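The chain below stands alone and is given in structure tokens; this is the form predicted alone.
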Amino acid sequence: MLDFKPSKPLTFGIELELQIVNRRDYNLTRGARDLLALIERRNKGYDIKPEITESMLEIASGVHESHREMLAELIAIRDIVLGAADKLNLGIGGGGAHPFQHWADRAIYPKERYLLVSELYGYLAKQFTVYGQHIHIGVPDGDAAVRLTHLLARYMPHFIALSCSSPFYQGVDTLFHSSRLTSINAFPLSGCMPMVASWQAFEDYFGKMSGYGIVASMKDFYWDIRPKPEYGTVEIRVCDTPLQLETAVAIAAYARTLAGYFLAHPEIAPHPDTYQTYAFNRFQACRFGLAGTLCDVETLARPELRQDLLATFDRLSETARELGTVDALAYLRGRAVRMATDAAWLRERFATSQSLSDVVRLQCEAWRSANTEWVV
């Protein structure tokens, strides 16, 4: 039995994984334990914790109904983290992957769950030193979670392209806008949830997988989007961590608006072929970002990803007004019209300096700075 804990529909929260670097050459460093020890003295109950390797830190918002309140909370958390990092002469940055670190140099954080993952998956655990944004959207019950997971799957390329910030990996330009998801593809339980029709059907599936001895909990599924029964949410996991908080919050507001649209239109059903084109569309977003080409199973059209995104924003305009997310969608629209992504910004910085160390230094400055395009 996999109980689904109901939550208030369209409440939302986010988790952000952050890079911890030294300030000599801006490579990753094992700073998580010292940083967390210092943060603990100043923390006011905020959710700040370790991740799988000692060069990572995760921060999480509380449960919100307003993206403006979410941003205010995350700015307060950022200030606490940066205050501690400054005392330790560490840098903190966003971005989906560190541009030049070597995975073999990473150290697993000494926490039971992470040590078990390392024992099971071997070198994949250290290669998992990539940095993502997870978005949780509240839903009333398990059936709604299953339906929303299937419906949102069609839009995962939008979230990849809006957040892409990992063009460099292991010291080279990958030619991808988001290389981070390639590291996740290596896990045997990555990909998508099967096309089950209800929470009961999902429970049956989970029961079989558990009976086979393949999974023990939902954490064992590394899916791009999945129900999170203990939180009563649907969790989107495809986003790179953006370079600035404002972008992360705006993307979360887009997810909330999209979910609001689908919850308000119960007549819309998931297309049975959604997952037949999923891998193709996902690759297009990772490789080409907003310039990718999608395959739409509803219309059989092949729209440019950016045009598909802008058309979706148009369709969501009434829902955005109802939820108060117009400003967040306008911010994302402006970036999309200009083809402005964090991946492009990183490549531009490298073209100027020809130094990946300098690129990371600028990532850290960007994380510390307010976004002047943000209109809240």
The other form holds:
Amino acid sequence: MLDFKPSKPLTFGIELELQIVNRRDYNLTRGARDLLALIERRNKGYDIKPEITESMLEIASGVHESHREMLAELIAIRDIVLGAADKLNLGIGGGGAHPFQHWADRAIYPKERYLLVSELYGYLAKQFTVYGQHIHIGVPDGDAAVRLTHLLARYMPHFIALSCSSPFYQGVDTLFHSSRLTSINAFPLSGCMPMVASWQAFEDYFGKMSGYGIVASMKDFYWDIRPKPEYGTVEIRVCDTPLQLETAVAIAAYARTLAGYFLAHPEIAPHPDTYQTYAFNRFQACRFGLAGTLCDVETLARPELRQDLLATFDRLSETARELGTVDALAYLRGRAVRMATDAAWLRERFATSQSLSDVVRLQCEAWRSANTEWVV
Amino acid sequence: MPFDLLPVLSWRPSPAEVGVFGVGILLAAGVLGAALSHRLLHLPLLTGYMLTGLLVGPAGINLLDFGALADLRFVVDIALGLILFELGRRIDLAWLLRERWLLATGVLTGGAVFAALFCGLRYLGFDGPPAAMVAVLGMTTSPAIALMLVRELRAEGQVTERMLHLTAIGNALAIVLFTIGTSWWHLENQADWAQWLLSPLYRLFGAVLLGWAGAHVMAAVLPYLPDRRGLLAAFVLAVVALLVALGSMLGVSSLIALLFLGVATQSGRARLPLAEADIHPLDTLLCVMLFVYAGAQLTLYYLSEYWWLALAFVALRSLVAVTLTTALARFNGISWRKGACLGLSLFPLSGVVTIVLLSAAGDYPNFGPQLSAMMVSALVFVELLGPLVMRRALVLSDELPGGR
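Swap state to the form predicted in complex with the partner chain from the form predicted alone:
Entire complex below, previous chain first.
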């Protein structure tokens, strides 16, 4: 029924949703079709496609075993996109949400699935003009996918806090570090996978849900983490699109390292109460970023998110050496130690200029420029 | 006078009363036109303004006669100034310099339109100099229709952006050529080459300097304004009005000065944090008056005799523009279809720019009765059909929000 297509363990890939803005006032603009038409003429087989509204562009890496190769590929894609965007005078930027666009101004991209989604979800579809990073990690089979999904759930706050880049929404400071995830909560099938124990159990669950007529495919589950049977991966979907490619790739490398750790330690089992604290921890990460407070069901401790993150990095050092991800983790550690998040960066820029247009302009510049903290 | 219609009234209105009455009529006609065109015929608001303008103007019931229109000319000057300022603000100089094909498209399209119209008019036996001047006027696209229609329809995309840039390029080119041309024409018979050269240089570079100075004054004053949006709009209007007046007094091209003021406050060191929404209430008001005025200026008198010549002029102009922009579409990074739409969107010739250019030329060149009649007849077509054709082009290029 739901065949899980095995893939090589710990291969990985990412998808990034990007903002398309005009260069006049840096508001979102309906540029996707012009941009994609031009890119099509120059593209050399890279994965660049539309997303639900016409102010969104999605780029995806291939399947990789090294985050350095992934970064090199994504830089090549970025150059193609920016080349076309420059010709059309469009700005391209990262960030989880556009700071001041009005959702009602958005237009749905004319593709059958998006039009159906828009028909079904009404205004939620246009409010869904938010920009995320999805990370795929290859797993050997469906049982491993289910186990990894549960185990990674406890670490989702880390991914939220490392990538958070949507402090402004609809023209106001939300006080959140990631306001984007809140707009996903509105969908009826958002949240998490139920606490099933095996792929067989998951198939039973899926069979029930499709029997009720609630879902037709895995795409209908808007979960934070979900198995992706057709790719043979576990997909992490909580991240905002970071402001720079290097950060996105480093976060993916962190996910890969965590997955590597769990695959190398089959004795670790998910805690049955994982999802009891999930919403609380997720909120803490969204609202306070690295300064959030977590509730750890294993130890009953209340660590600061950043301390928990650094402790996890320590625990992963052996695996990181084996997988060659030491530099990526060091980069993320450096940022965490300084409490440097993209959300904080955006707030600082706004404090200086008092203009959200200017913030988006700088966002686009950041997306274009190479990250100097990144040491390979 | 309209008051002759009411012989019961024995009193004669004062000039001030006539002026106020004129403003009232402009606005009332505009509102009525907008309501009618929108509710009944689904026409663009701009067409509605012009149609009612035509109705109340000298060609219609003469509620606004030539004298009243002349008295209201200052409203048009300010409105056009504001439009050019805003068009300038839509122009991205950095993009024009980077995206050479857009600049080339503007220059080539303008040049080809000029050449085609000039040759066509010569072929029909018109004299060289007046044919050249009329061909120059044919290069303009109405900045007011372009800007206001893009706003009214909330168009976004490559055709929209490129059309606005081509409009600015076309008008700038036409103003420059027209200025050089009139100066040449006036001084043709004099041997004073220095003046032949200096006069247009002064008119153009003086205008750029005036715009530049205006931009820096704005940038200097703006930080001291209290953060009130309405006040900002008033300030913008003040600068626009002062520049229009100063340009006229100093004998430099106000149109260029205002266009440059817009460009300079959008990019460069005097960049102003002005949002389009800040000026909206103002330009809605001024545009209603501008378009009613433009409609009232239309003359149907020569149509019966010159309609074919006017239509040929308009058709040739559009044909050349569409051919050029389609041929250059791929270089502009857009599809053939969008390229053709781009050329089509340049259809509305600028009546108001024509009026301003002609009157700025002093005792302006006499085109001869035939060419003048053809121009005013052509204006009837391009002004009334302009917004419709431009809307069609934007619909075909799929750049309106639509019902999706």
